[in-house]
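Given next, in structure tokens, is a single chain: the form predicted alone.
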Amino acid sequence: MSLKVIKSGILDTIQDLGRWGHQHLGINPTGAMDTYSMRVTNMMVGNEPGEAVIEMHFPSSVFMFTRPALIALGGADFSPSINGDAVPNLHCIMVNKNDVLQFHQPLTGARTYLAAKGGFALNKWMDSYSTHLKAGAGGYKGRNLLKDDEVLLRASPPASLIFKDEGFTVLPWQADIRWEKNSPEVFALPGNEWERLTAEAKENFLMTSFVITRQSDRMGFRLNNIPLPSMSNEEVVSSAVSFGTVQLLPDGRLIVLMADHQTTGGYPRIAHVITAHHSKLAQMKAGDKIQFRLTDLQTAEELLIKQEQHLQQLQNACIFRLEEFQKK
């Protein structure tokens, strides 16, 4: 039994948190782009954090459920609906037989999650359910999902959270992702050729705001920026680059790498986003602008075991309320 897909979005595929071990064989990692999100959407349905999930962009596909599921959705708010009517983002939902999930509007971010309990019964390819959209590998047939494409559920929700006489229903907790102060502010560390910026180019990148432009994808944001002067023009040797790395074109533009990066790079990196602003970071689309701020690596370090604590807490809480409400 499965979740069938009724009519395709524009851009919906299988992931999971990466797949790690390859890069020196050019193969790199793809992934979820918020991780963060992704670990929280499986984390409601008691599943493990790294399961595979469904990351969409709007407009999304259009699901029918082909059984009872127990399923999350979190990170972006695409207005979702089953049967027609709205049902909230980071809430448990138990659909029935023939549902379907559908979503209307986006109304903040740029990525949305759906987890269903058990994960779906897929075969990794390199160790990772993550569809590797260039090789054609991994994920569901190595690529986006098109209508009347059906994923399989590895397991059936436990029979005491199907309602058999009713139709959906969301379960009545939800789960608190917040785990710093809301800021529009993106932190970053200095890369390894900061110091060839001029010192106009250092203080244009703090003080300015950033537009995400439309050629931007899973690859890299780039940005509309004012050109930013180098004081060297000699080449960079092909080096290491990450989800956040921040790079330097030759006109003086800039592209901040993503979930689907290239494994090296030949452009100055002249900083890298934090690793705990990476879900604020894949949350942004094009138009959107960004607001880089310079920071150290012992704040960088601080706000990651933050993050990570919070999402132990709510794991924690997670399992307990489930536990409890299979109980009543």
Given for the second form:
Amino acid sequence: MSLKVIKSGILDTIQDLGRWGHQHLGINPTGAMDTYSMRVTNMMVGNEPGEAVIEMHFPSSVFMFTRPALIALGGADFSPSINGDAVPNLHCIMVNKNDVLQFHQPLTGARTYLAAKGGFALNKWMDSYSTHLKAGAGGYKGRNLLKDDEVLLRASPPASLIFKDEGFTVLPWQADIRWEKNSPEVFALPGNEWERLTAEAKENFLMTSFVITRQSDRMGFRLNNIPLPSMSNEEVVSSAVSFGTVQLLPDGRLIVLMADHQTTGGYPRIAHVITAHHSKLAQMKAGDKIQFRLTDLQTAEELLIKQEQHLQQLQNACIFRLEEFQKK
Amino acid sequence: MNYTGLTYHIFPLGDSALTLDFGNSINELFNKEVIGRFRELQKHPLPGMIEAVPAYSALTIYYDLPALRKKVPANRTVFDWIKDQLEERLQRPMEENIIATKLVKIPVCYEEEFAHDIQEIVRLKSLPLEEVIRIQTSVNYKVYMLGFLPGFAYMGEVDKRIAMPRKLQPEKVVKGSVGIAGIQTGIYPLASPGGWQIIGRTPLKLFDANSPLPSIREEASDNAFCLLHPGDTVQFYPITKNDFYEILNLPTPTGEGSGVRP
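Form predicted in complex with the partner chain structure, per the form predicted alone context:
Shown next: the complete complex, the earlier chain at its head.
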């Protein structure tokens, strides 16, 4: 009654929208890197947007289903296949017992999501299913998925979905999302220590595109920027940092904090990537270029509201299509 | 200024959080204000607040931007609006918060295999090892904040005679390690890369994800996962390697120097 890992990937974990409300204890939210794609993937199968999903990096796990399920894939395109036949992202797929899902090649993006109708039968840790790798808690046994793990599905697929005797079925509609795959441009707001940068450093920050280095993971992306000189060496006493915070390290290089970032930090915060661009940022990987553009709060807020409105429309459309399909 | 005359400034931490800062420094007055306001916010959250995160001299509030955007007049940013809400509170006296704080005595083994950087302090500060340990254990430390890792308590102040800057590059640090960074001291509740100078190790559990620790605090159940909390006082006391393993309920590994009490 599950999703069985028959070969493990490099870093596949259970994630949801994160564990909020405990940062005062040093417990960081974690959660999906790309919550936008994660929510879209859930919506496809009619889940609540924040239901737990499997977040995969490449190379990803190979899974076998031990019973029928309604699933969807979204986020990065890792050229998925079922039983060897290519399947698309952002479609509902009815999979059968013994179907094997695998991923062949990272074509776009860095993280892909698997949602299953009804979610996974796991226990929450501190109000969330997200895997906290450092604490070894949450998600599936507090760790990434390994060979022979069996992630139980919480519910049977709706009785109104008629499965074939064997093999999978891709349902005909696709979520319409606009994802600018090739633009390195990411909007950011100035941070509290932005003014510490020299005029030249500011120009450098805004005019140069930086490469994301291999020292990048779910905690943060290190950039290969030319060291940015700072006008002040006054220590910043530790205080909260956030997903998207761009910190200036003592050697003048930059790190962009991601989902597994620590709760507090003591490096100058020179900028913050706006929330509406977190999804785009999360789909960048080592070797990709990033180009910061400063914006203002008003724009940041407007862009996020537009994104949320689009998600709401998408959710309504997904529910409608799935209901229509089940009536047939 | 707030009602007590403290100056502050409020800045956006990205588009979905703001930080109230009393002055970028480690001092008890600012911290008391931060922790007091934090507790008040936990009891009476601002509209749309997701959570509040207290630090040394700054308090950060995360808020639900999409939810608040619907509420806030179109000609104002959500940041401006929530900043006003917060400032209105700061003009009023802080709610009386009587929170039981505790004194925690923490055993630390300062033997060299647990204290990678203690010899460096001995060398740089020209102090005998015993004096470094005596200074470290003779002070009461105040817990200012938790952060960095689950249950990691930032404490101060370390006596200037043994204060050491952070390492240039983070290194692997073992669970229970006691570190120094400037006038701050802290204990790593979990294994992690870290840049603090390691001077000893405690066998005590600072954080346990699976079984809540006994706690004297009742007001918030998640607190029970961590041993130390802001406002607590910590005293370190030296133990032998034998004591260390005894507390862990493990046999002392055999080898040179083990099993012998100084």
